[in-house]
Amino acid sequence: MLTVSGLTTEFRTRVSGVRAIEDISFEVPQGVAVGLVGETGSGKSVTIRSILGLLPVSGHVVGGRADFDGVDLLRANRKQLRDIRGRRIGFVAQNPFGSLNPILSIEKQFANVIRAHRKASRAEIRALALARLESVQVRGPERVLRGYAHELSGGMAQRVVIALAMLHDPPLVIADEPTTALDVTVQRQILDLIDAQVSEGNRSLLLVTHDLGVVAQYCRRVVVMKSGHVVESGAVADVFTSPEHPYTKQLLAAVPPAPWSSAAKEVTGA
């Protein structure tokens, strides 16, 4: 599903160059969730950002590749992106207002995303929202619909968010800590619906947390970030019941094995 290879990203100033992630390379197959796990700082929003084009203007692609669909998403131009995001892939970041427009109505930016890929008429576009919300478990959902981002609750912004992401039925879904901004108590909802989403379409999907327990729980397999590059990665159960690396071994002893040894075998079914 996405193949990424080699992936290099600096970032530049005026004198200098600091290099954020280098020579990053793992796979998400088909029909499989992927967690890209690290520390703060470790690369794993820029490793996000660079495969789906996302970085700030100071950010730079200087190598690598990040196959999706028979498509170099380091190379395709501004109109295959546009094609591919949203439609092919669909993208969850962390803070749900940031990914929202303040003074556009939900049902506006849901409209907005629909017509960027389809032409659709008002009534199928208010269908379709309402569906997808409902899908999520949005509570009112005509009332979410007329109104606007500041209305919502950061966890039923969130809901919003997922629903907006699932418009077009993505066979990649790319969620960025999304929970980080929400209460412990919202969270496990939160992540319950993505995986639902994900697996209720046979989709595949790159988690991206902190959270040992989370990979554990919710994906197959892991990727581990350090400092801006990959040190181990492998099946869930492989990597958590027998690390390699010191620094895996250093992230699963500061966590209690409650969280995720139970998880880890059934995920794999052992």
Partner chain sequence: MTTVETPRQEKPPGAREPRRSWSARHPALRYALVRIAIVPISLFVLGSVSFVLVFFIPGNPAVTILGDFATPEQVARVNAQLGIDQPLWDRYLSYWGNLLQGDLGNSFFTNEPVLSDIGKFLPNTIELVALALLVAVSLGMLIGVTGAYFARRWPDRVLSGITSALQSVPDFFLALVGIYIFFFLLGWAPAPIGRLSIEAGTDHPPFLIFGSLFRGDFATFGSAVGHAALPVLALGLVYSAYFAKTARGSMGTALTTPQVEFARACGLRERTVVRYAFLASRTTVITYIAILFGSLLGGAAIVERVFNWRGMGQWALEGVLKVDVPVIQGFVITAGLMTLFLFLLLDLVVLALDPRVSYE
The other form holds:
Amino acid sequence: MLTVSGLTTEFRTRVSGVRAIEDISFEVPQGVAVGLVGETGSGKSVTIRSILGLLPVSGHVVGGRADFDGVDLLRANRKQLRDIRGRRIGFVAQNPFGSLNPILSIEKQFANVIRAHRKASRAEIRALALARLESVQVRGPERVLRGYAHELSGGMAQRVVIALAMLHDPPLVIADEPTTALDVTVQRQILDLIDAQVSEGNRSLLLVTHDLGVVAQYCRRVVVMKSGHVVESGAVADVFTSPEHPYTKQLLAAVPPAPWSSAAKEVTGA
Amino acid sequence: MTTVETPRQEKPPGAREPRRSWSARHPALRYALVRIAIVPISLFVLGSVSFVLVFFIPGNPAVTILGDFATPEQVARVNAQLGIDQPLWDRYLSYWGNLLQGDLGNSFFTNEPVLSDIGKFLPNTIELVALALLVAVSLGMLIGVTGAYFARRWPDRVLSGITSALQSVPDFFLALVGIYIFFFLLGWAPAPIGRLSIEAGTDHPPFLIFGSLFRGDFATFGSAVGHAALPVLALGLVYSAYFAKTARGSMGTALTTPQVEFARACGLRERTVVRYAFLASRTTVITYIAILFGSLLGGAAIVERVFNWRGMGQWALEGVLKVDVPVIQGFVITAGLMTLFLFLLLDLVVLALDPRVSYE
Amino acid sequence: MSERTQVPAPRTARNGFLLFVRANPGIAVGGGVLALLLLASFFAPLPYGPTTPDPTNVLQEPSAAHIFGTDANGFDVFSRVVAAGQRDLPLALIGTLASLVIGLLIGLPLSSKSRWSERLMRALDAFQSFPLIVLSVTIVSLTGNNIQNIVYAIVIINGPRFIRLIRGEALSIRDGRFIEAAVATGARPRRIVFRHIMPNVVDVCLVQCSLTAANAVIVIAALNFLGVGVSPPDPTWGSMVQVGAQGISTGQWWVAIWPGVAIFIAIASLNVLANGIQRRVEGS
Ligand SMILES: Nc1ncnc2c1ncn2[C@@H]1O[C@H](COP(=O)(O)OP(=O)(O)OP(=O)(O)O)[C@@H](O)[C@H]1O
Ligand SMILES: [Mg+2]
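Given the form predicted alone above, produce the structure of the same protein in the form predicted in complex with its partner chain.
Next comes the full complex, this chain leading.
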């Protein structure tokens, strides 16, 4: 589905270039959820932005490939890339209030995303938006459609973002820490929601997270990053039971073995 | 956490507890009303400040104003108008009395009523400032948005060089350069002698450009636009640099927000993305209009003098240079009123444009 | 910061200077041009006396004898343009210093988040939105029409910006988050303030100082152009532009353009300097 190989990205400042990630390779097979974990600053977000062509102006991909749908995303032209984003790859970002446009009604934002890829009448847009809001369990969808982002709670806003990302039924979903900006009480709901949406359509998922517990619960494969490099990757069961790289061991050891943690739950088979 | 918990009750938007005062239910309306209620207070402060101006005149005001060779009658007349001999409180009250009746006094030198002078000169200034503002805002936005879109690439560098250069030219000097090139060398612009050619005289109806366009008098319109081109461009170009800088900054920020990233990640067209970033940064620019308006009015005063524009700024500068107190007071009050209402207008526009504006 | 540690060259004085120039081109170019202007205006040998007219050579075009030409009074434009820097530049610097002092005197006591200080800041905004150039013309002509009084004009226009800036910086120091962080990492608060906060505040103030000086050059020129604060034979750029303005529509461009170019160079170098310092603030 998505095959990344040798991906290397630099940030150029006035004085010199800084290599943020180097020689990143991994694969997201059809219908599989892959977790991308690593400490802060290890280059997870840079990896994803490189793949989607969303690097800030100072960032440059200097090598590697990212094959998706028979296209190398790193060399795709603007038109190809725009056609793939949103329609073939759905993206869920960290902060829902950052993602939603504060000065547009939610309905207008649905219309924008739908019309980015096909023609649609107002009635069609409305019907589709309502259906999708229902499917992400937003209550009072009519009212939400008429309203603005600042009127929503964090959990609600992230549901809207997920509905937007899934509008065109993309076969691959990329989520960059979709719950860190949210209340602890709704984090799990959002992850469950993404999980349900993904497995419903037999889609692939690339899920960036800090939380090994989350990986254990929702992902089949895992990629571990440290300071810009992939240090270990493989099936979650293998990596978690017999980690090879010392860093992975360290990470696993740091997971609190408290009875309520999901890692403990996973281990005990709950 | 192993049991499936019911979703936390999240308040649907718009559903607020019933029975609250109307002001809590309509924060925008309340903000607008508060904003309007401040106006009379500001007016009071403005009027009082203009009253106090006289006390800054050192020595014997009448002598300072009229010079050492003034006749005793002139001194007596000015002293009477200044009301030097009356108690302060009485002067203050009668000052407000006159002001509320629309009496701003007469010029010490021409003896013309200040209010009728303002009526004569203000429309010229309004036309100049409005057109210059139009040029400054549209050109500045264009430069700023282009620069932000091509951040750190060559168009950005070239444009920011142009911006810095424009910021280093005094507006009156740019006006002179314009006169030399476009009037003397190329002969494209008319002589800098006023709003119309010399045969047309100076007693034209107010709002020459807007008025003649409205009446369909295209001959006058063409001549007026020709005469306006240089002063408007001189002011507009210099001030466009300030707008360009602001727009570059706020647009640069708007284009690096997660919101733009998400829009791109959803496959929105670049055109749409830029448009929304532009809309997001428009409040900054609108607010900036209010901030720059005062400087623009001051700059316009000098440029009006260069072109003998016969505007309020030129009139006020001539009054200021002669310490013509009623003229100065009239200018302070008029300029203050204009600024006040511009601020009010722009605040309400921002309020109408932006659903998330905080209502204090 | 990183720039300085990245280049491990022996730090001789000359080497250090070159390194500084390479890392801070804006500061080097802006400051260099400014220093040249100042030096030239005080020490450059002038071909003619800037205040001694030559009535037989009136309104001469630029030539080998008078490289910038002569004006309507027979003054040599080049000598006057150079000599005018003696008045314009120090006056701009004094006006800037005065604005800075006013900013400190008013900004520091107001650096609290009380309602009153907030309201005073709003009042300051309102004040700034007035056509201050007209107000300063009024004040300079009232206080006596001499050039030193232009300092008041500069302070009226630029003081409010300093007040706001200094209040903001002081608030952020007083907020104490830096200090808390420093204490948490074991540093002494005094050391942190002097090693880390003050340099930054000084840089930020320096940026504002060069912007203010640039604005001061404009204000001085504008007032002198209006004939305010001019004592006739003494040259200033603004008054020279005014003298030249009368001939500009009849083609005697050189009388007004050369002093205007001098104004442009002075302002541009100050703006470049401000940009350079700003870069340094952002870089560290
Ligand atoms: N705009 C940028 N300019 C310069 N360097 C950057 C920029 N963005 C990221 N980097 C560098 O890339 C590295 C990786 O950053 P990235 O945001 O990918 O980390 P991350 O793994 O997503 O961390 P987090 O878990 O905190 O989100 C950082 O250490 C940083 O130095
Ligand atoms: Mg990240």
